[in-house]
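The chain below stands alone and is given in structure tokens; this is the form predicted alone.
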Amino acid sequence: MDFEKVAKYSALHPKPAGLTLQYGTAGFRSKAEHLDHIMYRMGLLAVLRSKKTKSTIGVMVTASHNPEEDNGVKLVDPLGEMLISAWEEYATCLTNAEEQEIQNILTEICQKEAVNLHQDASIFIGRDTRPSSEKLSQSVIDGVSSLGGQYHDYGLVTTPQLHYMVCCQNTQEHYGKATVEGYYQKLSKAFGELTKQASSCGDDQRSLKIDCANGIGALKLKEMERYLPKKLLIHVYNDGIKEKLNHLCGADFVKVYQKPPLGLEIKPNERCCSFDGDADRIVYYYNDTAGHFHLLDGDKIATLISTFIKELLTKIGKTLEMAVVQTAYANGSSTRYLEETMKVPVHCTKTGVKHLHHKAQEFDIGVYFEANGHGTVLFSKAAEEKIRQLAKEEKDNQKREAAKMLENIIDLINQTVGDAISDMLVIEAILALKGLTVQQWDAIYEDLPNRQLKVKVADRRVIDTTAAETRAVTPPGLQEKIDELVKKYRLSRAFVRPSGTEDVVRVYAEADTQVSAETICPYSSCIV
């Protein structure tokens, strides 16, 4: 290891005095001006991770749904998944180290992980459209280069595209071609095949308005449009030409404020959706004829997809274990509908897609979506092989066609991570095949009224939780007060949990009426 070169480059990326950050579920996030040293050091860590795994590792420069002045970075593991927990700790330690400590920490990581320093290292780098991203991306490159790693800079890509390409590279392109064009080709082909049997419908049913949060999703959707069949008419809004990234728009804004984004005018019953800034989240919505806003979030998406997959599994007559994985933020109505009506098992995990992803891997088919619209579907290797074999060899026409549909679903879904573009195409295909309007989809079950807010605190660590973050363990007495409160309202529940990235406590409440939910939520925040 050339420590002289590492030190020389490190001096060009100094750590601000007193700054301490932690690698959370979405990597590091902060004001862009605080991140130069972190980007350099994550370039270093990515090289060590690549040498350890003998695989290509991804580094994505993005702060997703955060304001434009923020930025962040996340590392992508060999199969397109998020960085494993042990290396998250290394990332935090390396980031917060003083200049003179870097050499010792790098040496310690190499010793603990038995890293072969003579092994080649390969890094894929991507960035979002923030003004700060290009410069910060160069800082990553400096880190990679100083340890002698090879890199491929993909430039502007969505976060899911980088995850996809890392997986493609490390599976010798069994998963697909490790190019943005390969991504477009694979998804558009699967979408076209899947929707072949959809009955033709008018422009109003084929038309979809997409709010791209003034982010990278707009750029990539426009590139992809020429690959897509003409049966889907997409109209892109908030494309980043005039307004700021994530400002009063995007999936997170629509979900939290329960209203349409700025810059997108909705006519009654028009089908619309919003991506977040790096295009890994999606929510749908519409206004009814009375002007009331209806949100179809991650819960509704998980229900639509899992119902469709279960119907196909029933047709092929094969017993594959399918489950839906949710977090505490999932609406209680969705859980009841899946378990009681659809007879689909539901499991609850801690917040953060890495927790849902790991749980979903336990099943033949695992469907996971956070309520914020971040999610995907995972197919086990055995399930995928069985489905592809049936699509090819099954003699019964109906069973074979159902297997082919499942095969196209497998190819259309980005299994590495939540992907707004991929999820949007899956949803549009299912709606077309089932002949469903957005209103009919919404009517499958009715959400319980809910409210969420965040409370600024001096130290979020004073609150500790258990039972997938639905019960507070500390401080003493907090959970008892919440239990006492929710007893007063029908179908009610509430929980508080510390944020994974900032000193705030998140509060959630739901009940049989909006008034009750609104009453519980602010009161719970006062308890905190």
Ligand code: NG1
The other form holds:
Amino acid sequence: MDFEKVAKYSALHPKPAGLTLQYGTAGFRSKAEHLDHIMYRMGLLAVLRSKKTKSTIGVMVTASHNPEEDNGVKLVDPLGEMLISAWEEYATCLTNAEEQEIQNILTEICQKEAVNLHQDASIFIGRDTRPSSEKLSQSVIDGVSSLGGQYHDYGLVTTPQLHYMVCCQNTQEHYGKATVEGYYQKLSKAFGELTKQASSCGDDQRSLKIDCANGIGALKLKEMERYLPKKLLIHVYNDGIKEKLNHLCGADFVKVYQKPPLGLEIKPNERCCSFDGDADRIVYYYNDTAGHFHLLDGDKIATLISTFIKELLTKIGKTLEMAVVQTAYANGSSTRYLEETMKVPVHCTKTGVKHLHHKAQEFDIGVYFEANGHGTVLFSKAAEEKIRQLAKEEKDNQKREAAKMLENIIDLINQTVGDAISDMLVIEAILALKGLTVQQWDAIYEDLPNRQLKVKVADRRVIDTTAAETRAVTPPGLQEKIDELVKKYRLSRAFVRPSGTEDVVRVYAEADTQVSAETICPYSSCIV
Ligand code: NG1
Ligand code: ZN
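Beyond the form predicted alone, can we have the form predicted in complex with the named molecule?
Let's see the whole complex now, leading with the same chain.
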């Protein structure tokens, strides 16, 4: 390692005194002006991770749904997954080190991980549309270069596009071509094939209004439009030309406030959706004729997709094990519907995409979604091979057609990570194939009324949880009090957990009526 070069560049990216940050479920996030040294150091770490894995590693500069003034960074592992936990700790350690400690920490990581320093390093870099992102990604490049790593700067891309390209690169393009164009071509082809199969349903042109949170999603959808079949008419709103990123719009705003975004006028019963700031989350919604707002969140999406896949699996007559993975924030009605009506096994993990992703990998087909709209479908290698073989060789027409649909779903879904564009196309294809309106989709089950709150406390780490964060083990007595409270309401459930991304404790409650949910939630936060 050329420590002189590292030290020289490091001095150009100084750490603000007294600042400590942790690599959490969403990487590092903070005010953009705090992040320059972190970007540089993540460039260094990405080089070591690349040498260790002998693969291309991704670095994405984004703070997703956070305000425009914030920014952040995430590392992407070889198959497009989130960085493994052990390296999250190295990231935290390297970030919080004083400048003179950097050399020792790098050396320690190399020793612990037996990193071969002669190995080449290759890094893919992407960024969102925040004003601070370009300069910050330059600092990542400084980090990569000062350790002699090669890099490809993809510039403005969605987070899932970068994950996709990292995966393509490391699978010798078995997953697809490692370019943004390759992404458009792969998805558009699969979408075209899938919806071709829908034409027999006599379906005409379908249109969809998309709120892009004034972020990267708008740019990329506009680029993609010319590849997509004309049967889907997309109307992009909140494209970032006039308004600020994530300001009163985007998937997070719509989910949290349960109301439509600014900048998008909804006619009754019109199907609309919102992406978040880096286009890895999506939620759908509509207003009914009485003007009531209806949200179709990650749980409704997981239900639609898993029901569709289950129907196809029944048609092909092969036993492939499918499960849905959720978190404690999943609406109780969705879990009940999946388990009791659809007879689909449901598993609950801790909050944070990587937990859901890992669990979903245990099945032939794992459908995972966070209630907030982040999710995807994973197909095991064996399941994928079986499906592709049936699509090619099956003699029975009906079975072969069903296998072909599954094959196109495999190609359309971004298996590396939740992807608003890819999820939107999967949902649009399923709705077209099943001839469903957004109201019919919504009516599959009725959400239990719920409420979520944030509470500021002196130290959120005093709350420790178990059972996929549904029960608090510390401070003593807290869980007992919550149990006591929820007992008084029908179909009720409540839990508290420290946020992994903000300095707050989150409180969630659901019950048979909105009044009950609204009562439990603030009471629970008083107990906290
Ligand atoms: P925290 O802040 O740990 O609750 C939030 C979301 C997660 C996930 C992460 C980003 C909720 C309740 N929590 O986590 O679902 O998206 O941000 O990785 O929406
Ligand atoms: Zn996001």
